[in-house]
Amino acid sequence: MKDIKIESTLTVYDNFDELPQDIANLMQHAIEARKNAYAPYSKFYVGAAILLDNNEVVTGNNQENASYPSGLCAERTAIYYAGAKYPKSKLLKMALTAGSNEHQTITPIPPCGACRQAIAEYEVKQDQPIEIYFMGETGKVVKSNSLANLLPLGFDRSFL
């Protein structure tokens, strides 16, 4: 028997104002996208913004449905739009922000499991990590240099 230790290193900014200017701009796109989310059931609004290697910024937000599984998270909305509109471009950086009508979100909120898997697919596809920044409405911002920090031992096409 052998134990395997898995470690992740994340960077934590105390607040939005500490972010580098380019990331603050990207996060501002995510904040604007969050404002347009369609979340009448959960009242939980998420915005995502992705910087592509062609300098385009693609945004997405969560889209709910009365048939709950039919909705889509902000991260996947943005990723799939980027893949459809700019299929040859690489995803460099992603900013995420989430807020609730029920309570103030000050804790950084990472991507859900399904979104982590979708991000992982694009990291493998482009053979390059994607920087991910995530926050609540206010407060600390967490940076991960790669999805691999958030989803160790990920499943990808190499297993198929």
Second form
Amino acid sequence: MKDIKIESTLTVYDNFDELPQDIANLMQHAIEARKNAYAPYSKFYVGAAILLDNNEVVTGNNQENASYPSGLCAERTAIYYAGAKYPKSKLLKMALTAGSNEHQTITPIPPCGACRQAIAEYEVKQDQPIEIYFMGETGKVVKSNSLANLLPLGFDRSFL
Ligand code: THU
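In place of the form predicted alone, output the structure of the form predicted in complex with tetrahydrodeoxyuridine (THU).
Whole complex next, starting from this chain.
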């Protein structure tokens, strides 16, 4: 018997203004996308923006439904759209922002487990990591160099 230790390193920016210009631009797309989220039930608005290797930026936001599980998170709305529209392009960077109508969101909001699994699939598909940046409405921004940092011991096609 032995213990194994799993470690991840993330980078934390103190605020939006500390971001490199290209990431600030991408995050601005995510902020714009967040404004169009359809979230009448949770009132929690999430925006996602993905930069592709063809220089296109694809955005998405959460789309809720009266039948709650039929809704979809912003990350998957965006990544499935990218996969549908640009199947041959690689996904380079992803910016995420979330905010609520009911309180100010200053904590960086990471992608949920289901979205991590969905993003992980594309890292495997393209054999290249995707940089992920996530924030609340304001405040610190967290960067992960790869989705794999956020999903240790993930399930992928190698097990099938
Ligand atoms: N949501 C996202 O869009 N992304 C996440 O990673 C977490 C949650 C959405 C789903 C739902 O519309 C609302 O936030 C509250 O859970």
